[in-house]
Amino acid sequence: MLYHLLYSLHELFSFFNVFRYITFRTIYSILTALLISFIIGPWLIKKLKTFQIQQVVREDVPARHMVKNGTPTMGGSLILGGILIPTLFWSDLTNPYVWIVLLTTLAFGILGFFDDHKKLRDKKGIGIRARYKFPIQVAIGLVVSFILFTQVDHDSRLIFPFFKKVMPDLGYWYILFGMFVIVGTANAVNLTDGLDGLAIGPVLIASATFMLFCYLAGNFKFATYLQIPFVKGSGELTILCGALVGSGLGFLWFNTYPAQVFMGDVGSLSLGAALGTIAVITKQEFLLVIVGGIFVMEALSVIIQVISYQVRKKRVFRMAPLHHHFELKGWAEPKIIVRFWIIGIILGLIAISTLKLR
């Protein structure tokens, strides 16, 4: 909204013209997400233990955890806050990509909203039934595939890593491709979130790679010199991504050990969808399994182990997600968020190194 009003005067005053520059603007969402975040942050806490809308820790967590129970939960709400309002005031609103991203956003979050209310006023923190919620998330992420496959022209073709002349095209089998980026990054983010500023420490390391990915795949010059998918109007996301830096960095505020309040599924879930629709859309959908390590091994630990117990009636993990393998090891919770901190840094500095690798 602002970008369209402020913009619209360069012709009358020659400073309005830097708000075409999508640098510009991504610098200021991320600073209007941080201060949504900073402004709104302690009064959306107050309100969330005034209502009562706190954590209930289950009985199949370490029992470390037990210590949490209490906490606020759901502050996600503050994460969609700080993407939303941004976006919609730097990003040009004609473009169709920067609203497929945030309706996929909102719909997963009000999923994942449901899901953690039904989880307070179930006394073992149960939420919505995986019968039931996962074909919910199936049937989002369908339409939503649809809809850049066959109303964007969407570009069918698999894009990896390393390789640049590796590109099979799926035709419309992309659909259920596109669907299962999205619903699988949604799922591997809300398990990741087991611990005080686990999940938002990798998704901010993803945003700003991503925020990197969405300028260049954008602009034709450095598409074609890099030997990326140029993706007309992508460059726009920059600015959602800085949004979802800025909201990522307020909320990690709250959240870091220990933490003040919890996302809940209505922020892990609406994050994973964020990220899972960008990397369909930039045609980076190979490189968000790099970047977003964390979350695959997190996702596969829980995989491996239930095939596991199903097939040989053992265990491979003490306990699944990995997080709690570690904790029942004795780490420190401290000490495990910060090592996969690190490990996603340098996760995402391999996965930018793929520029020059292909």
Second form
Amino acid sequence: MLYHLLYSLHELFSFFNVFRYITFRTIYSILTALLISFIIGPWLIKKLKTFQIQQVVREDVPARHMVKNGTPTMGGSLILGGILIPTLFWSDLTNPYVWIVLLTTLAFGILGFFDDHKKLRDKKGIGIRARYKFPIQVAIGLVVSFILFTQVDHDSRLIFPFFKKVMPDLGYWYILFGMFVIVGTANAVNLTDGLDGLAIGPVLIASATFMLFCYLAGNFKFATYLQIPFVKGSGELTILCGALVGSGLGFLWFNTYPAQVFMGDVGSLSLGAALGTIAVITKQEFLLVIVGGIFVMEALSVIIQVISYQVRKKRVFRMAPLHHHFELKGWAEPKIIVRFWIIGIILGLIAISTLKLR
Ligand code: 57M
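Next block: the form predicted together with Muraymycin D2, after the form predicted on its own:
Starting with the chain above, the whole complex follows.
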């Protein structure tokens, strides 16, 4: 909004020409998201306590989690506000990609809201059954992927980091693949969100990485030089990624150990869906596997654990997802969190290095 309003003044006052630059608007998107988090955060946490929107910790978690019972949850609503408002303020609202990512994020956020609400109502910490939740996620993912493939002349080639010549064309199968990326990322972030700041840290790192990739993918000169797919219009998503970074940093201020608030499924599902959709639009799905390696490790640990138990009646990990395994090994919670963040930063650097290693 602000972009349209102020940039139009550049004919009268040349200063307003600055609003045409994506870099300028991204910086202010980050700062606006941070400001929203710092102003609304304390008020929201107080409200969540007043309305008893508090975590019910399930009995079967490692014992040290019991102290977390009653922590305010659904703090993801603050994150969503920190993404929505700066994006509406600073990005070009005639850009279809901005609306596709925003609406997908909100759709998964609404699903997560109802999941959290059911957990609170049942007081058992168990939300909407997977047999209902999963088909809804698949349906949203298919609609988004179909729109990208058909309405926004999205090309169906698969891009692999490091291998510039390998670009298999999936054709209509790309719609299924795109859905898988969006739904898979949403659930992987959800599984990761099991320790204070454990999910928002890698989300921040992935958002910052995609902030760079959206900027480069949307610029024909840079994309051609770096041999990454040029996706016309994807540059505007840089501003949305900036809002993701700012709202993630702002949420981390309150979610860092010992957490004053949890994001809830309203946060984890929406953040994962946002990253998955951005990855599909910029044709960097496998880049997300690299920079989102923490989410991949957490999800894989569950898959390996379940298969191993079903086939061998033996567990591979002391408990899945992976962060519980280290908890049961006796690692302190902050140690697990910071070490996962460090791995996330290393993966982010490797992801960025793929720009040159082609
Ligand atoms: C998401 N939710 C946390 C909080 C957060 C199939 C199976 C692997 C599913 C999985 C599961 O239930 N995952 C749900 C994990 C929960 O956090 C809430 O959920 C939101 C995110 N979705 O925002 O609202 C607990 O996590 C802790 N927490 C923090 N700090 C944070 O900032 O400490 C969360 C955020 C919170 C709090 O204690 O209550 C959760 O763990 O439920 N199931 C599991 O992960 C279970 N694993 C398991 O059963 N493993 C089995 C098989 C199935 C693989 C095995 O290892 O054999 C573990 N989780 C629970 N109990 N709750 C262990 C048992």
